[in-house]
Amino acid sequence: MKEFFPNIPKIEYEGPKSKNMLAFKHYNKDEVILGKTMAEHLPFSFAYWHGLNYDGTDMFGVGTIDRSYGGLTGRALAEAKADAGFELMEKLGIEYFCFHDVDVCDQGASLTEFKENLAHMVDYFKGHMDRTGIKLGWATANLFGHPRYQQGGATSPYLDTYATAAFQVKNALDAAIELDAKGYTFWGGREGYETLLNTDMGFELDNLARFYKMAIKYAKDNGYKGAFYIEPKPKEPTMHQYDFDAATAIQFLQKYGLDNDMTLNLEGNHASLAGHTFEHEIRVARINGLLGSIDANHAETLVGWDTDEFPKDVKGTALAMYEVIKAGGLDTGVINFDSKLRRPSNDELDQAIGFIAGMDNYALGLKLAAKIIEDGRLEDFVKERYSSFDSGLGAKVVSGETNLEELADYAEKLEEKPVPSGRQEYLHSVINDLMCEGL
């Protein structure tokens, strides 16, 4: 088999003092943190669309990264791309991959040809998966790229488009079932609207819920054992997207009775676009028992769109991993590098360096999150801050044994006194101290 990345060796852990850019400095898969290995805490996944397809094209210029795979076309190109992807995953030690249907094969001249091409690649993947032990993190259908989806897929006002979306999702679910995927993601790239002047929002949301229920029923009836995720994103490409953020998505799931079947796949860059932090979105999912999987990337907040950079903010990653740990981990999900190279990062070595940097970032974030938990000062402070609800009238509030009159009587007898400090600056300094401990 052709080697696509001959200058990239098997990436090994060399420790924090290493200056080798093709080595892990912090990700040691066998290192035990809080009773689990790093590999168990960090089920890393390779995003097919960015890792193998994205060529550096942006709205102002053509591609800068060679994704020709020898100038092939059709199924030969699809197979070569898979060969390259599994080679890179093996060298990096990444145990999962994720894909949209259109990432892995040509759509062909008809829906039937698209279906046959995807089925061919499912069989092709099986050979690589059996050989390497790499597993499918999740699959999904791209219901936003083709012109037919310009006004939505599962929220389209047109039955023909809605049915075509169902065709694609059925085939993608068949692939997920055949490849024993850990999950299946629904991402509504154009499930939203541009203007309310031509939109029946209530009908579109009802139809979206009907679509999800049909898809879930089909998958379960045909032996699917994995999780289902909905992925929030506030904007881009649609002006107003229905899955704006974690809270909006959860409200949708609860309204339509889907919260027992679906959880959330959350992305760092999408959190930023919604005006939130990544840890906020994970916390919202966690406290609702709906954290499923995460997409790891970094948003360049000086730019107003989805930049999908490889993760590089250790403190932010630590706060996200703190929430993941508190949720009990990602047993039903993965940490998918929905991350792409910068346009000037255009040679073979960059294919590996981005992932190395991202995996090291998450290793550092995991270690810092563990230190925050073991140190205990943050949790102790939060517990003390709410301690007035532990006894007396506060405890009656929590247990539902009081009423508005009793609370009002209590308040009327109070002497005015200062509200205790929230100590926000102190708590940030605690994290900084833990992060820089030993320097």
Second form
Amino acid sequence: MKEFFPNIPKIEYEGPKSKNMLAFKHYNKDEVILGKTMAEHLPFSFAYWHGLNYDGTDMFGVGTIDRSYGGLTGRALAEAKADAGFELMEKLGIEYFCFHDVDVCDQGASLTEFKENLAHMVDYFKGHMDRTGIKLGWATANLFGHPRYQQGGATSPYLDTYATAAFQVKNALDAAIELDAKGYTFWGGREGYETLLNTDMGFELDNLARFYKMAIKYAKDNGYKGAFYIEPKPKEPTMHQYDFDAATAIQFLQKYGLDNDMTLNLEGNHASLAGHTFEHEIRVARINGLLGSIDANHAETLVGWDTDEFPKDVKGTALAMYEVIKAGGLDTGVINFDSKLRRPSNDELDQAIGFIAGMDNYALGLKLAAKIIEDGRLEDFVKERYSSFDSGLGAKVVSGETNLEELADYAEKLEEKPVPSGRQEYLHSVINDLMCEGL
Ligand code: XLS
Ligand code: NI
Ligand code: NI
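Just the form predicted on its own so far, so send over the form predicted together with D-xylose.
Now the complete complex, all chains and molecules, led by this one.
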């Protein structure tokens, strides 16, 4: 088989002292942290779209990155791209991949051609998956790129578009079933509105729920065993997107009785766009038992849009991984990351380096999260902070055995005393100390 990246060797763990750009310094897959290997904590997944397709194009300029894979067309190009993708995943030791239908094949001249091209690639993937042991993290349908989705897919005001969205999702689900995917993602980039002036929001949300229900029924009836995720994002490309953030998506799932079938796929960059931290979004999912999967892409916060780049903030990642560990891990999902390159990162090494740096960053984040847990100061502080609810009247609040009158009587007899300090400066310093120990 043709080698697409001859200058990228198999990436090995060389330890923190290594200066080799093409080696892991921290991601040591068999190293055990809190009773599980790093590979078990961190089920990395390679995103097809930015990892193999994105050529550096932005609103102000044409592509800077060569994604031609030998300059082929049609199925030959799709196959070459898959060969290149599996070569990269194998060299990086990434065990999962994720794709949109349109990432992996040509859409052809008709929906029927699109369906056949996708089915062809599903067979082609099977060969690579059997050969390498790499698994499908999740699949999805792109309901945002084609002009027909300009006013939404599953929230389109037009039946024909709604049905075409159903066509794409049915085929993407068939692919997920055939390839035994861990999950299936719904990301609603065009499910929202540009202006309320022309929008029946209540109808669109009802229709979206009906769409999800039909998709779930079809998948289950046809033997699908994986998870279904909603991936919240507040805006971009649409002005207002319905799956705004974790809390909004959960309210939607609960309202329509979908919370037993769907969980959340949370992305770091989308959290920033919603005005939240990544750990906030994961906490919201965790306390509702609805964490499914994560997209580790980080924001370039000064830029202000979804840059989807490799995660590089160790402290932020540690706080996210702390939430993931507390939620019981990612057995139902993966850590997908696009590692979308910036335009000036334009040669054949950069995509691999983006993944190496992102995976090392997650390994460091995991180690720091484990240290925070083992150290215990944070958790002890939080426990102590709420301890007035452990006994006496506080315990009666928790067990539901008191009432407003009893609380009011208690308050009236209180001697006013200072509120204990929240100590957030100290708590931040604990994390910094743990992070930089030994420096
Ligand atoms: C875009 C989203 C998208 C989803 C999959 O912002 O992150 O890439 O992950 O449709
Ligand atoms: Ni995403
Ligand atoms: Ni994104």
